[in-house]
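Starting off, we have a lone chain in the form predicted on its own, written out as C-alpha cells.
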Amino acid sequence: MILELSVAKPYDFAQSVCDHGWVQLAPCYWDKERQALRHVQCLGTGKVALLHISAENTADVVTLRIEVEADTPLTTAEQDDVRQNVHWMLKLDEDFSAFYERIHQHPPLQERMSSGRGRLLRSPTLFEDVVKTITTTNTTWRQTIGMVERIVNTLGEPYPANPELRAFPTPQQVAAADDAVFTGVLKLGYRGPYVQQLAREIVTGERDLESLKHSDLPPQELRKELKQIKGVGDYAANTLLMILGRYGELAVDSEVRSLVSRLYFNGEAVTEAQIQDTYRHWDEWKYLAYWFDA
C-alpha cells in the first residue's frame, strides 16, 4: 500500500531525518541507497507494519511517499493511523518561518539551512522519546544505540513478515517485563528503574503522558511537567522541549560544551553561563541556533 503526505517547500526530507541521532536508534534505520527512512511501527490496532518513507520533489511541494508492508490490509483508520504517526515523526506541523527570518542576518547559517531544514526526527510516541532521551544520559553514544536495540529486540513486537525486525514496545509491553530482564538482559543501569516506574504510571492511568505533545502549556510549565518523570533532569526535560517543538531551552552536555568551547572561546573550558549567554540572542529558536552552528 502507498499512502502520500504533502509538505510546503522549503522542507529537506533526507536531511532533516538525517539531522538527528534518532536515525540511528531502532526501529529507525536510514537506507542510504532508496534515500528513504524504514520504520517498524505498531498500530493502534496491534497491528506492527513496516513503513518505507521516501520524497519526490516537484516545483511547489514535497511529495512524502510512504510505502506500507503489513500481514493483512490496513483499514481506513490504520491508514490515518500511519499518516498521522509519520506526520508528527517527521514535525510537519510545525511553522519555521520565524526562524527562517532570523537566520537571514547569520549568512553562513542562513546557507546551512536554505534548503529546508531543522525539522529534526522525533518518534510516533511521546513514550517512546523519553525512553530514548533517558538512555542517552552519563554514557556514550554507542552505549545509547546498545540499550534502545535490547529494548526494542526483547520487548518489541515483531514484524511478521521478517520478526527480526521489531517495533518500539509499549508501555504495557514494558511494564509486564520481569525485573530480571532488565537487570539481565537490557542492562540499562540505574535507567532501568526509571523506564519501568515510567511505563507502569502510563498503565495505571497515573500519568497522561501522551496528552503533552499537544499542550499548550507555556515551555517552563512543560518543562515542569516533564521534570516530574522521574530519570527526567534539566538535560533531558530540555531536550524532550524541543523534541515536542519548544527551542527555547538547551540542553548541556559535553558536546555542547565541547562546540561552544571550540567556537567561541578558543578551546577554553566554558561554563553553562557563558553557553547560554552565547545563544541568548536566538529566544525562543536557541536549541536550533546551536544544533545547525557550524
Second form
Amino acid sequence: MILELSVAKPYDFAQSVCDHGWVQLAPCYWDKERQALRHVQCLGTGKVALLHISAENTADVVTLRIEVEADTPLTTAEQDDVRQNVHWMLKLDEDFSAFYERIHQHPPLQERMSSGRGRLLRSPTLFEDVVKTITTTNTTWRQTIGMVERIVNTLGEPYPANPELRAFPTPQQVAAADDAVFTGVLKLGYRGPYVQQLAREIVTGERDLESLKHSDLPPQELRKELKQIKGVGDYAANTLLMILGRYGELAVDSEVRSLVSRLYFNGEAVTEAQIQDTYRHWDEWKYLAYWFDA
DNA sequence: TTCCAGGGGTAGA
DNA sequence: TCTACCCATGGA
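Output block for the form predicted in complex with the DNA, input the form predicted on its own:
Okay, now the whole complex, with that chain kicking things off.
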C-alpha cells in the first residue's frame, strides 16, 4: 500500500532526515540506494508495519511517498495512524519561515539551509525519544547506537514477515522486562533504572508523557516538566525541547563545548556562559543556529 | 591502569 | 544555587 503526504517547499527530505543522528538509531534505517527512510512501527491497533518513506520533487511541492508493508491490509484508521506518525516524525507541522527569514542575515547558514533543512528527525512517541535521549548521556555515540539496538532487538514487537526487524518497545514491554534483562542484556549501565522507572510511571498512569507532544506550555514550564523525569537533566531536557519544536535552549554537552571552542575560541576551553553568549542573539532559534553552525 | 565519552542524582554547604 | 562525589559501560 502506498500513502502520500505533500510538503510545502523549501523542504529537503533526505538532508532533513540525515541531519539528525536519530536516523542511525533502531528502528530507523537510511536506505542510501533508495534514498528512503525505513522504519518499523507499532500502530495503535498493535499491528507492526514496515515503512519505506521517500520523496519526489515536483514544481510546487515535495510529495512524500510512504510504502507500507504489513501482514494484513491496513484499515482506514491504521492508515491515518501511519500518516500521523510520519507527519510527526518529520516535523511537518512546524513553521520554519521565521527562522529561514533570520538566516538571510547569515550567509553561511543561508547557503547551508536554503534547500529546506531544519526539520530534525524524531520518533513517533515521546517515550521513545526520552529513552533515546537518556542513552546519549555520558557515553559515546557508538555505545548509544548499541544500547538502542539492544532495547529494540530484545523487547520490541517483531515485524511478522521478517522477525529480525522490530518496532521500538512500548512502555508496557519495557516495564515488563525484569532486572536481569536490563543488567545482563540491555547493558544500559546506570541509565537502566531511569528507563525502567519511566516505563513503569507511564504504565501505571502516574505520568502522561505523550500529552507533552501537543502541550502549549511556555518553554520554561515544559522544561520543568521534562526535568521531573529521573535521568533527564539540563542537557536531556533541552534536547527534548528541540524534539518538541522549541529551539530557544542549547543542549550543552561535550560536542557543543568542542565545536564552540574550535569555531570561536581558538580551541581553548570554554565556559557555559561563553557558550550561551555565543548564541544568545538567536533567541528562540539558538538550538538550530548551533546545530547547523559548521 | 586511568581517563572519559553528546550527564545526572544526591548530599551538604 | 553551587560543588563534590558517585553512578555502569567500554574504548583509547
